[in-house]
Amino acid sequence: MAARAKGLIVLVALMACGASDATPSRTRDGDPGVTLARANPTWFAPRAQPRPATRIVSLVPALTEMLFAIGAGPQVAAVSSYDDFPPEAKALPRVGALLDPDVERILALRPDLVLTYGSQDALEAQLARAGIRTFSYRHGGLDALFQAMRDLGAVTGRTTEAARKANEIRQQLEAVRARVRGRPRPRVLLVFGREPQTLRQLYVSGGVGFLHEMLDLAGGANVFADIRRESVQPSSETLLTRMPEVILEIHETRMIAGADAVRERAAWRALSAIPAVRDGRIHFLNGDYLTVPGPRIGLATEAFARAIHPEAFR
């Protein structure tokens, strides 16, 4: 319980500082007043660029996730405390994460380069003064992630890779888009938070991110398109304004299965009169790869849409 409440006080944290209109991702050298590359590829400082990154820590899954797609894992020295995938990850040293990095031991791992979340701007200035570049990003929507995997191959020396596994997912987006393309498209609560067993502390996606663009390609309407946030806390009498047609839940560390998933889908009959409640129409989706934008992206994707358009998939 306690390792599922960390986590998604992480997950609404990244939800609260990312906006879909912000710099995806930059490279800056030890000098904290210089930024070498930027996500517009269009923009570059005009002095050569540093050469491929060899020792790296990664503090953000997502990133991590994406160097050892397109090859880089060996390159790899350290990541964060919540990297599980892939299995190699599991295995190099930790050192942290958003809330709680750990410099003394981030700086004797001696990298060459660190990959941060845009809002860890504390650690980036004592990484810039102890002469190590940083790679800080932010998720936004879709083209957040594949504009972070270019740069990634840029920085890494594996821009070939980079560009064929982007290629490679964006490839599943379509074949999901196209699987349930014509169909009638339901209005979808999609629920990444709350307390067991109640409603309490539910955080939902709004209008703007990768959950929603997700939902939209799996031929969901998103009850809070409207809302042009990533994270909503709506409450109860907003739900019932709202009247979703489906309610998709994702865990990412607690699988909701059996007499769990009774219990859970209880805690909605405060609401019965909301049709997705009244249909039965609530599907609990289980792993941390639906809440992670990275090389998984195209398989969460289809997750949501089996749930939502299950006919489109027999």
Second form
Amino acid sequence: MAARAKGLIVLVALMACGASDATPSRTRDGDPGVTLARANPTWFAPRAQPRPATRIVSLVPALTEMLFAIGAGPQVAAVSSYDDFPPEAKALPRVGALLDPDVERILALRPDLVLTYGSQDALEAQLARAGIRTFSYRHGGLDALFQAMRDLGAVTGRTTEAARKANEIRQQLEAVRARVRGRPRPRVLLVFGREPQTLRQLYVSGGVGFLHEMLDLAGGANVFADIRRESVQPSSETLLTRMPEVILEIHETRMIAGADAVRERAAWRALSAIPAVRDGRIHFLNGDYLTVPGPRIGLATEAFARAIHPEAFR
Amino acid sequence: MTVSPSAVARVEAAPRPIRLRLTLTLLGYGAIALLACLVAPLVGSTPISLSRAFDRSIPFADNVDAQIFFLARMPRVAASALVGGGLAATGVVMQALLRNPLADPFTLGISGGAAVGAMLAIVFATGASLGPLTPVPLASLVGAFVVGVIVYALGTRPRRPMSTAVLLLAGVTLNAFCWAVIMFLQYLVDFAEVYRTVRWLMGDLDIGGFGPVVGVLPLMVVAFALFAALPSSLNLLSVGADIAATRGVDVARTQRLAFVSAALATSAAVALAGPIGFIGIVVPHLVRLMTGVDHRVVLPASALFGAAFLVGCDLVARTILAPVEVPVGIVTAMIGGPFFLWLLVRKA
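Next up, the form predicted together with its partner chain in place of the form predicted alone?
Next comes the full complex, this chain leading.
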């Protein structure tokens, strides 16, 4: 069964190659894109490929946002099943995501570049066999974000726009930093997951990654800065020991307002010795832009800063 | 489980020393459980001052040491003892009911139902809660009851003994079905939620207050009250339904009592802490190795030892990598797994 499925994929891959060879723009023997992809399947150096990609499949929502932000939106042929920003992306075909990329559909779309997440080696290998370039990406800190933006600018032929957009985001971040400069930095707990109505299954930001860096820029001292992990699952005991003065709770999809907010705030009352609980400094932030390391991080960082230092924005 | 008829003879021929043996065993295991419950709250990822924790002059709302002791550690120890004791006792009952040494509290598929309930609550983030039961435990109880009722309906026939084969197969099948539902749900949702559902399956005793314990306590109390009526009948039942019937055991009634009590205890334990594995299988076998096969001793001793075992495992889970924690289900399986194999080799 597996062998048959594999055979089928290879067949489709061959058909895709045949089709692209037939296009008039390819007259020479041996397509440089194909050679390059075969020689170096997981990462390709933008400099070696002069022709900008025009049919891009993006399997990473953060990268989709970047493409649209640098004006490469018209070059995007399909997106992942989790993409819903910008609104234009919603209208594009969906080809699966991290765990379930639909290789058949991706190949049928005849992309010249597929943006994959770093752990999708099997998909990258398959695409390489089909002669399709891949751009492998992993979430990291803000540096990784700007690097990805620069690389995307290079492969889409929009180096200037990418640089301009990156600059704009840097300015936004710098503006937030300037706003909170010189103010005391409260100890902040940044929560991005929790079981409803109770303090169980808490997921908070550790001392690595873009959320931690954004919190730092927003003038907060992460109470778990010493733990070198992106996410930490603290126990009630650890929460009581770390004593956050401000609690930021990110709710990506569910709006926390009204009765919900009252109920969720009440869950924290169990640990009343925590300064943030005592002083009522628990903030619920809603929106997926808060956790996508894309062009909207300037806004997200400002949202953090407004919650931590409301007086700085009066 | 194969118990030779001579074992029955032994059990029945020695009615007098059993009282003494029971008292001694219970005192011994009770002491271990008590010790575990007393020591565990004193140890944690952070050192606390006990004198400050018990200092009434500091308002509780501001007393961090007291909150760590009474809100973070005590409920945790209570939950561990309740879940450990409940799962171990249920393991004993299940192994006797199904006459299978590999049976455990999760064999009937009830944990699968509980897991589906919990997954749905996590995935759809429902707001339904009931008293001290927050959405995830509540949904998990509902799921457990649904599967429990289905297996019961499949396994019982009016006034006739349950078929252990039907119970086993129905349980295994429903477990597999529930797993398919779980995987389907995980496939549909976002990665963050997939991880949260997986994390729930690893078990978690950090309940942050006595509320959740209070929520499932009534079920546990009923389950243990029913357990108390079972041991002598289980002795005969574990030899065989026919032999038990010839010796005056109402087999159908005993089986139903065993089923209902096991289902209640399992639902309560899983709703409180997730499906924590290995206790229900390792603890009964270990206790049998030390005390013999008489259920009048094995059942209470397993409950006490199970409580001590899970309190100990949770202590390891919350301190070994402090300030981060290891999911307790990993610790029980990592300690319980090799131990079980050793036991298996030794017995063979």
